[in-house]
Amino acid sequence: MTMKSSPLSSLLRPQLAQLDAYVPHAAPEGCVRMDANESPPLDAAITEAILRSADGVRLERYPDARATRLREAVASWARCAPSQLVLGTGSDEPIALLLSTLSQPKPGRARAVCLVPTPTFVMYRVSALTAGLDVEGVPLDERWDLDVDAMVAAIDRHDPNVLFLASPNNPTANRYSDDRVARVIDACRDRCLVVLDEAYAPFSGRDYADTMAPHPHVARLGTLSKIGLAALRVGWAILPELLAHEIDKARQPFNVDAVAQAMAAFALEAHTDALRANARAIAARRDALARELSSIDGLRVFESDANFLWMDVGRDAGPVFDALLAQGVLVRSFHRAGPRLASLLRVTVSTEAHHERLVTALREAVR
């Protein structure tokens, strides 16, 4: 029996229809995976010694509640005070709760409306359209970067409830432009909630706490999942105190594990200079990457402030990608996304012996 001819398919939400389950892309053994944005391994003094950290953790026993030493650290780590910190499952769960309880549509509107540039982060969308929001997007402009005329337009036009603003973007890589993301902050002031999403932060050198800091209307979202943590799958929401007592009220109890909660305020308040020093290396490695793929005839390599790059084969990316996965390297393409995109592909900032095998191939591909 499928969905559709059972006799519970009237009461999923009509958006679930227009989603797919997300599943990642299968790699043959042996495959050089440079398609997650997954960053390489920590030094491997460290990683055994943030392993060893979760030692003491009592398996019969439920995680702490309110998770109070990985509060600390991360309220340390994010330049935030602790109680404006909502925890969850990497920030794809901050994300999710923040678009169901801010999903109350407005007067005279008959569903609440999520805002975002196109294309960013597949789970704005997802988790928007699960809590029963419509999504609009707006088009960046053809340097990827904020159509700040466009975007107040759309915030006019939609009045939306939250505005979700990945600077560094995913997938193309860059920053925003400052003077446009304040722009559209106060664009928003009094109307919608701006979540400025800075997973990719710590690859740019730069967060938005100081831009933050004098919006009511302003959010953060911070993971640890880009900077060699992405097992514990520990991410969070800084929101304005009164907001984030609001939220967390929806939280699922004991939502991040013990040992999750354990390896991770180690890592932070134990190799918090090692990890800074660790995004720092990978983002000199993209550089050099960047620098040795403008190289090859036809390719087009996006500036990046994230820890993967962006690029333009100049022609279908689908056969291109089938070229490197042949040749065992797995990146992510874009070719079914529509025209703007058919040409783009998404490589993530490897090791180096990584990087040559991908250099080799990806000159293959597109000779």
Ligand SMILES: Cc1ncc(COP(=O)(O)O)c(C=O)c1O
Given for the second form:
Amino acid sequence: MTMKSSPLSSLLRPQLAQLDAYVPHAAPEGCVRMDANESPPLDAAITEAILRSADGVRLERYPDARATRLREAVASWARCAPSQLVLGTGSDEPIALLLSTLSQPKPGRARAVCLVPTPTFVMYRVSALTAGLDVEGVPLDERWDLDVDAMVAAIDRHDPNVLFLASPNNPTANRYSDDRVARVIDACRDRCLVVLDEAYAPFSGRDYADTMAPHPHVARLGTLSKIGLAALRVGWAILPELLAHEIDKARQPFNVDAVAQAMAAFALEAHTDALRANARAIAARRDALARELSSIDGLRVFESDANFLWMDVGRDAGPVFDALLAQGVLVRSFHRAGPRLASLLRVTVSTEAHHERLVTALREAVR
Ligand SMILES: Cc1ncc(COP(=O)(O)O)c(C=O)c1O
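Swap state to the form predicted in complex with this ligand from the form predicted on its own:
Complete assembly follows, chain above in first position.
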């Protein structure tokens, strides 16, 4: 029975009709996965040590509700105070928490608004609609940078509660220019929360830690998912302290499980340097792959500050995606995401061996 025919369908938020459940593309046996912006496995000895670090977990007990040890480890990794952190199941959960708590409509408005540049990470829209906010998008400029005039006009017109800036952005891979981010932050002063999503910052070598202090309306998001620890589902929001205190009231007390707390804390405490070095190595492989792909006729590879590449294949990306998959390489195509993205593919940086397979398959696919 579909919910349309259910007697309870009238109880559902109508915004759900605009959404589809997230279903990752099936990866056939033996297929190289370069579609989800994960990282290749960490060094085998480090992986082994991280797995063993959960040995003492008491399975009959609830986890530490404040995740005290992990909180300290994340604070030192992300350069913030432990009291500024709201920890979550990936950063997806803090995103949802921010939107459900900062959802009070402004005076004279029926619903609160979440503003995003487009294209960007899809979960902002999913979580905003689910929490009952309206979502307004402002197209990025021709270089996928912020169109500041359009952003400021949209801030004035829609008076949003929350604005998300993923920088580096997914799927466009670039870090927005600093002066543009600064102008958008200024335009939001005393009006809305600006959330700087740093999921891919480890690959750009820079974060926004120094931007928050002078701006009490700015937050940051971080995650372990992109640096080799996606299975743990550990992410966080770094917030002005008062806001962190309020938003933490809405968090489920045991949202980060005990195994994830133990392994993530250990990884950050014992292997910080290895995690950072691994991110730098991925960035170096990314640049080498970008050079190689740029030499293929008809491909345009955009500059990347992340662990993936954003490229224009100069034709409908759908058949190129299919041809790559037929050769055992799964990437992400945006050909269904509107005319502007019809020829664009997103490819996650991986191992040298995977890169060779991709390059061979892509040469073939765009011949
Ligand atoms: C920009 C951005 N933010 C946040 C996330 C969420 O990651 P996670 O929930 O795994 O921490 C992603 C995942 O792809 C992302 O691309």
